[in-house]
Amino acid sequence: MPELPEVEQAARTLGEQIVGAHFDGTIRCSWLKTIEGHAPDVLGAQLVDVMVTGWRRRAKWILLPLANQLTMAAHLRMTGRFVVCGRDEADIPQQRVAFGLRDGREVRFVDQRKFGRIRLLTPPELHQLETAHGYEPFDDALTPTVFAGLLQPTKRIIKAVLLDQTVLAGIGNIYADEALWRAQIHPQLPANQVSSAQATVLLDAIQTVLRQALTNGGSTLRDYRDSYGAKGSQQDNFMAYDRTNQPCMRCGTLIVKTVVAQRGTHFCPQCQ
C-alpha cells in the first residue's frame, strides 16, 4: 500500500496538473464502489464547474479543496494512482472512475484490485478525517518528548505502534522497517521498553528515512506510480525491507523476514 512518501508524491504531482481547472461534471465509473458515499451521477452535479483549488496530502489521503467548500478525498489503498489525460484518449486497463474537466481532459483513476475509495467531504467530514488520524512525522509538535510520550503508555509492540494511523499517519509497513532498522530497536519490542533515548533515535529516523523517499519519488515495488506515470526509486536505498537474506549493511548478519503485528516484516537479528 503507498505510504506518506508516495501518497505525497502522488497528491503534488496530480495537483501541479489540474489546481485551478474546473469539474465539468462529468463522470464516467465502471466500479461503482470505488465512489463513496454518492451515486455517480449525485456526485457529478456537485462538481459542475467547480474549480480545483488546492492539492494537500494527510496520512494516506489525498486532499483535493474545492471552490464549493468541498473537499475530493481519495485512498489509493493497494493498487490506485491517478492519470490526467485528454477525453478522447482510449481507457487505460482497470480504469475505474474518470471525472471530465472543462478543459477537455479527463482526471482518470486505475486500480487494478478495485480497493482505492474516492469521495466528497463536506467541512464537518474532513474535520472528522483529520482528528481520526494522529501525528504527522514532520509536524513540529511532534517533538522527541511528545512522541516519548506516545510510546510510554502502552505494552503493544513497537511496529504496530507506528503502523496504528491514530498515533503516527502515513507509516506502513516499508518505512516503519526502515526506521526500526536504522534506530537498531527490534520490531516486537514493547513500546513501553523503548527509552527517552531510544525514542528520539527513532524520531529522527523515522523523518530521515521518509525525507529520503520524498526526495526519491516514493518506492515502486510492483504497481506504484505518480500522477505523471513515474515510479520511485527509493527500493534502491532499502536496508532491511525487501532484503531476506542479504546481509546487514550495518554489521553483516543476514536481514530475516517474520511476521509481526500481522504483517511481513524484515530485521537484522544480530544489531537490532
The other form holds:
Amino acid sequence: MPELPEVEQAARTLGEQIVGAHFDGTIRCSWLKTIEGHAPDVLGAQLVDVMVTGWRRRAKWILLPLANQLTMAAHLRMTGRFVVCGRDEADIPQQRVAFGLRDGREVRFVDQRKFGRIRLLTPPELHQLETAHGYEPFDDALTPTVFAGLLQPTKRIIKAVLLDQTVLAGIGNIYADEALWRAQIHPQLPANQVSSAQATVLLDAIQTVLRQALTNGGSTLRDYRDSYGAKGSQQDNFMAYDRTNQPCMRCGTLIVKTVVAQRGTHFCPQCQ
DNA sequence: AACGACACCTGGAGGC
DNA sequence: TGCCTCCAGGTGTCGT
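Having gone through the form predicted alone, I am curious about the other one (the form predicted in complex with the DNA); can you provide its structure?
Entire complex below, previous chain first.
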C-alpha cells in the first residue's frame, strides 16, 4: 500500500496517539518474521518503561525515537498498519505484534500479507538506514538542477529510477505513474533522455502529486488505513493509476496499462 | 550496471 | 456455488 503520503499519515496518526507514552516491555507476537526473527522477550527487554519521544518518517519507514536512544523503525510494505487500542480489546484479524504501553493500551501491528517489518535500531543502524536512501522529495537541497543531475548519468528507464529508493525516497508505483502523467513523460523514456526542462517539470509534478496526496490523507485502494483506521481519499484524484481504458483527462485517449520495471504501469500513449 | 525472475504472503476479483 | 488463475500500494536476492 503505502508510499510517502500514506506512510507520513500513518506515522503522524500513530505519533499523535503514543508520543509521550511509555512501552512497558510486554510483547505478544504471532508472526516472528515481523520482528525479523528476534525473540520477543529480547525485544521487550529493551522497551521496559521506555518513552516514545517523537515520530518522523524517512523514505517509507516510520521512525519512533525512544528515550533510551534506540529508534523503533517500522516498514508497512504492502498491507501493514498500526492500531492503538486497549490491552483488553480482542485481537484483530491479521494482527502480528502487540506492544504493551504502561497506560494500559497496546500498539498493535496488523499486516495481512506479513511483509511488514519492525526493528529496534541503534544509532549506527539508524544512520545506516538514513544513508541507504536517497533524497526526500521535499528536501530543499533537491533543486531542479540536482534532480536533473540524478537522471543524467543513467540510461535506466525513468520509471525505474523514480522507484529506486536510493535515488529518491518515498515514491512508489502509484505516484510514479501519477507524476509521469502530469509531466507528460513516457514511463520507459531513458532517464538520460529527460531534458533539464522536463526534469524541472517532473520534480514539480512529483511534489504536487505528493502534496495533494498528503492533504487527502493518502490513497486507499483496498487495505490502507491510517493509525486511527481512516481511509485516504487521494484515489479519487488519480489521473493515470488504476484508470485503464478510461479517457485521459488531458486528451481523451484511453489510458493504457502495461508492465514497466516489473510493475503495472498506467499512462496515456498519446500525451506521454 | 541493469534487468528479469522469483521469493516473501494473503485474499479479493473475475473467468469458467 | 466452487474452483482456478491472476493480481496487488514493496523490496531483497540471485542469475544472466
